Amino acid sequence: MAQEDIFKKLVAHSKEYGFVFQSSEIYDGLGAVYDYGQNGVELKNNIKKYWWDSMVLLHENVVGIDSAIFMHPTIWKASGHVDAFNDPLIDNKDSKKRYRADVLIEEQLAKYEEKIDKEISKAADRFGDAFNEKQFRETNPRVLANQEKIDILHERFTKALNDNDLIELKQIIIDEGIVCPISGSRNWTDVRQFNLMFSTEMGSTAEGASKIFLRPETAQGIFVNYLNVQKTGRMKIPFGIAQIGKAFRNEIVARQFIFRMREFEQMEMQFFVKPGSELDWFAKWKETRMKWHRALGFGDDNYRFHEHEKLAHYANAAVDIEYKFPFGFKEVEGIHSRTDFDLSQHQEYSGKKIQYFDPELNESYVPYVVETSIGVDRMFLQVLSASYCEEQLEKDSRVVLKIPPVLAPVKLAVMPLVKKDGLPEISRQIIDDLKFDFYCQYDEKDSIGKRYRRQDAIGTPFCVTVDHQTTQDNTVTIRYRDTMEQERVAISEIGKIIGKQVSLKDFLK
């Protein structure tokens, strides 16, 4: 099945089973804004807890805060967002659709890479175990021709980005013959910059209102609280401040479901270090964060590092962790060495001294910062994409979300075989005993087979069936989602069996 078709099914599945809804749907929706349903919010909360505990509980020198969404407007001037938080946009005159120029070019690079991958895949099938991929890449004419196109385009694209050359970006689009996906035409406008911040007004009267912004990132809330946390927590460098919170960007080209939204949630940690040590810490956090992703078991080959073509104005090193979504490798987390830019800027604009006195060096300095920033919504989409599975069985088929049990929205479904003979009461008692440990669900509607399929579709890792034998020996049938195997266990053992599999403590260890 085409990856595009899989993605469409995933979007439909998300709505049908209570994961994600279009915001304001009864009013025909609001573009690029989504609500999380009853199963979606549980999965989202589990992802956030996995990140928070791995970041804050496991690191003695990382603490958390929760800063306000509304912030003093001068903060965004100091951070550079007022002047430099822009995307290069281009319109197609025929379809009237707007696109990010850099994304169009990145997609063109990806097309060349796909051509190479197809050649390698065909050759691997043809030659089997005797296939030498390295030699094939270095000698095959079609692979070499496409690689040359990649190298030339990459060099030209990088230079245009670094020079902020909008004319050259358009010329690249023209020279590459990039067409509008809607109209198929090459009738493009000039490229221009568009600031992504939402603005609003604060004040009791229209005349006395002041212009403020909805924060486009959570990081600045950490930077302006650096002194508060460092002093009240008696923190010694190196140390980090973590935060989970909403951010807002007026994305003109918002698409691919919840991958790019106007209201989204970030999990960010700013790690403050001694100047000169930042690149060592950058390398350490790069490795640590990749391990965190791969621990979920979605396949190491589905992750890769992507070095930035253009460094942000504040960075001296930057890399993305990309995951292979149905629509290609895309960023899920950014790791940046932000130097001392942010704290120095806030020191200058606020007039307050923002420094750290290092007792070992007996001197004060503005700390450097290494940032890890991950989108909760993108992580959510990654988990769904990796977990979605259509399986053909002997007599029928099933759609199952093989979500890691530690993240699964519902951990256990308890089902009475019939709605009589005391079986519902026993089922309810099992839930009452276990609901303090993990999220349980009671399900008595439809045949037992349909109930299994329903729980498979939301990713419930364990189902317990209470039958007439239960009334005689206090045993139940426990059914495992991924293998569909069943076994008879004592009611008293259910908590231990499931608890071990869904324990975040054991998973983090």
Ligand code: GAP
Second form
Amino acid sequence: MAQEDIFKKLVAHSKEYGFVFQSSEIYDGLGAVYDYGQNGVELKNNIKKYWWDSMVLLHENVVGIDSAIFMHPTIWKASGHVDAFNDPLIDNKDSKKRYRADVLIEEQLAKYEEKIDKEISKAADRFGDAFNEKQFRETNPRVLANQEKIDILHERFTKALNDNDLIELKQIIIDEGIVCPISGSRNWTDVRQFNLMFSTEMGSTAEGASKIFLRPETAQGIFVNYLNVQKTGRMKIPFGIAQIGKAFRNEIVARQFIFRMREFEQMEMQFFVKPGSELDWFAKWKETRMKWHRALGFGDDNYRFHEHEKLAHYANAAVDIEYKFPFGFKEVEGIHSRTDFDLSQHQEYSGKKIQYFDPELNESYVPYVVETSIGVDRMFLQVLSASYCEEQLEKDSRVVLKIPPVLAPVKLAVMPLVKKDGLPEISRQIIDDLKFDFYCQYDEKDSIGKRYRRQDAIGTPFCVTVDHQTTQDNTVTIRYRDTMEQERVAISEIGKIIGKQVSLKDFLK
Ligand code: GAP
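Got the form predicted on its own; any chance of the form predicted in complex with this ligand too?
Zooming out: every chain and molecule, the one shown earlier first.
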């Protein structure tokens, strides 16, 4: 099945099974804003806990905060967001649709890469074990021609971005013959910059109200609390401050479901280091964060690093961790070496000294910062994309979410085989004993097969069935989601069996 179709099914599945709903749906929805349903919120909370515990619990020198969304408007002037947090936009005059010029060009680059991948997979099928990919890439004329196109376009694109050359961006779109996917035409407007911050008014709406912004990143809340945390926590450099919270961006081109939203959540960590050591720390965090992703077992080849074409105004190194979504490799997390840009700017704009006295060097300096920044919603989409499976069975088929047990919304479903003979009571008792440790669900409706399918569809890793034998010997069957195998175990064993698989502690260890 085409990846696009799988993605459509995934979106429909998310709604049908209470993971993600369109915001304000009964009023026809609000663009690029989504709500999380009863299963979605559990998965989201588990992702956040996986991140928080990995960053804060396991690193002695990383602490957390929770700063306000509203902040003093000068913060956004100091951070550069008022002047530079822009997207280059272009409109198609026929369809009246608006696009990000950089995204149109990136998609063109991806098309050339797809062509190369197709040649390689065709040749790999043809030559079997004898296939030498490296040699093929270096000699096949079609691969070489496409690689040359990529290299030329890449160089031109990077230069245009770095020079902020909007005329050249438009020229690239024209020269590459990029067409509007809706109208199919090349009738483009000029490219212009558009600021992504939402603003509102604080105070009365009459005179005296001041314009403030909804934060477009949580990081600034960390920077402006650097002194508070360093002093009250007696933190010694290097140390980090982590935060999970909402961020808002007026994304003009909001597509691909929860991949690009106007209201979303970030998990960010700013790591404060001695100037000159930032690139070593950047390398360390790059590896640490990649390990965190790969630990979920979605396949190492489905991740890659992507070096930035254009460094943000605050960075001296930046890399993305990309995951292979059904719509291609896309960014899930960014790791940035932000230099001393933010703290220096806040020092200048606030007039407060923001420095660290280093007892080893016996001098004060503005710390450098390495940031790790991941979107909760993108991580959520990554987990769903990687977990969604349609399986053909002997007699029928099933849709199963193979979510790692540690992240699964519901850990255990308990099902009486029939609604009588004391089986529901025993089932309820099992839940009462286990509900303090795991999120459990009771289900007695429909055939046992249908109940299994419902739990597969939301990714429940364990189903326990209570039958008549249970009343005799206190044993139940436990059914494993991925293998669908069943085994008979004592009721007293259930907690131990499940505990081993879903424990975040064991997973992190
Ligand atoms: N503080 C740095 C920063 O905000 P970013 O690359 O703009 O960097 C970091 O964003 C992460 O936040 C991204 O890797 C992505 O996971 C998430 N993110 C950014 N914009 C988003 C959006 N519109 N919708 C959902 N997630 C988004």
